[in-house]
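Coming up is one lone chain in structure tokens, specifically the form predicted on its own.
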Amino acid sequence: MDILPEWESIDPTRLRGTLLVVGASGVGKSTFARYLYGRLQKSADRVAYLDGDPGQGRLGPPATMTITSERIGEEPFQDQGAVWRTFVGSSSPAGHMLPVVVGSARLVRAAQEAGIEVVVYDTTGLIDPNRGGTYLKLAKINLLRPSILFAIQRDGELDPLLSPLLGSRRLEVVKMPVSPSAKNRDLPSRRASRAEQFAQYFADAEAKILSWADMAVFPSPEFRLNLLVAMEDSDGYVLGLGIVQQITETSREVTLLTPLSSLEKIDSIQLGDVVLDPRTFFDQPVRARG
């Protein structure tokens, strides 16, 4: 990790509330967020890290968002004791902005109710205003009311978001330089990385039969083979993910490939919007939620 002087000049003792880290993919956003989280762990009593990228996150399998107050490893999928996890249902926020915004709000609120004083929120790399990136970030700002927005950009790509914010007193905007070691991976590389993370997550998975007869299925029990689903507790947080292997409509049962050891605490099933090849674990979108 290349530590920039601008990073070291930050005084972590004055940071409180929710800290939003914003930037395009490949600018070192997540590296800075992890650095900031590490600094805060040494100066604040209760700190949490929200991995809000359902496509290239590090604290959970793709299609999810996770918040934790534990130590974070450097390699992908270092799940070191997640506090809460929500299901986006896709590896992209595009077409799934409502699950991203609602999920982030629920995760931050849950952490705050548990006594967390500072939340470092590593957001997605979707910033293109033509794809809804600006509106997505503004929705998070208006809902979460962060105290500081750390903005990392190469050449003005965040200006559509920052220009109105700089004229407002609703939060402090701190511009940070791009790390010289930051690299922007192409789409095939990102897809291969997700497949590797899925493969790690399902490495010890087993086939389990789950009855949905007396269980809520969101948005509806329209199962299909190889569909990615989330099994959730009564509060709507993810217990584990599964891949649909078989559907028996007559008995209202579905066979899932899942690493979840126990099915006892499952309150509901959330259907995702991607299918996974159970051999390669490459994902393919099937639909987008409104």
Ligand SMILES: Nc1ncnc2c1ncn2[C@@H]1O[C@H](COP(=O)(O)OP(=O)(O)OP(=O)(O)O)[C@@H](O)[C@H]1O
Contents of the next structure:
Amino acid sequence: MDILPEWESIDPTRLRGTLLVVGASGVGKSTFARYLYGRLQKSADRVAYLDGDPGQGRLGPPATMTITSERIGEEPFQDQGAVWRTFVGSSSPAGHMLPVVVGSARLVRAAQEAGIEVVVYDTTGLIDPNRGGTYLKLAKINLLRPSILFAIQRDGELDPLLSPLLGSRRLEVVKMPVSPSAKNRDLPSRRASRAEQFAQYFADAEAKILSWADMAVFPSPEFRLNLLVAMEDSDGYVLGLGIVQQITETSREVTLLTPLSSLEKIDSIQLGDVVLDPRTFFDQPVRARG
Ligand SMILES: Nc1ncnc2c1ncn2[C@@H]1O[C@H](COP(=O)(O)OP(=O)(O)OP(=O)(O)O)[C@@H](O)[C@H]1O
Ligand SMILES: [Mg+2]
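Which structure goes with the form predicted together with the named molecule, now that we have seen the form predicted on its own?
Entire complex below, previous chain first.
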């Protein structure tokens, strides 16, 4: 990892509250956020990392967001200790901004209720004002009230967001340059690595029959073949994901391919907005949700 002098000059002992890391795709947000989290873990013990990217997250399968206070190393992350996860239903925040914003607030609150004082929030690269990126980031800022916004930019692309914020005292803006080692990946390679992440997640999955007569289905039980769904606990956090394999309307049963071993704690099923090809694990959108 290329550690910039601007990173080294950060004093982690004065960081409090939520630290939002923003920037366009591939500028090094996640690399910086992980570095910052590592430094914070050495200086404070009540720190959490929010992986807010449903497309290329490291801490959970695509279409979800995860917060944890566990160590994040190079090896694949295994759920252990305190981990909360919400379902976005799609790998893209575009068309799914409400579950992204609501999910981020719920994850930060869950961590704070468990005693976390500092949250490093690694966001998605959706910053384009013409695609709602500016409003998405402003909504997060107004809801989460971060103390610092770490803004990683090449060439003024964050100015539509930063210009008004720099005139406001509601948070501190810290501008960061882009590391020369940062590489943006194109859409086909992002799609392929997402399929790889789904494939890993479902590697040990088995077919399980669930009766939806006994549980809530959000928004309504309109199951379809290969739809990605989340099984959630009574607080609405993700227990596991599933892929719809068979639907029996008469007995109100659905067969899901899922790695979730116990179906005991399931309170509800949340329908996603993508179908997954069960052989290739490539995702295909079926609808948007605002
Ligand atoms: N400081 C750095 N030193 C070495 N490699 C880096 C650095 N910053 C970024 N990279 C590399 O560039 C690529 C993109 O970095 P990273 O995933 O951190 O960006 P991102 O902004 O989080 O991207 P995305 O928008 O896809 O989430 C990765 O392969 C990463 O290893
Ligand atoms: Mg990232």
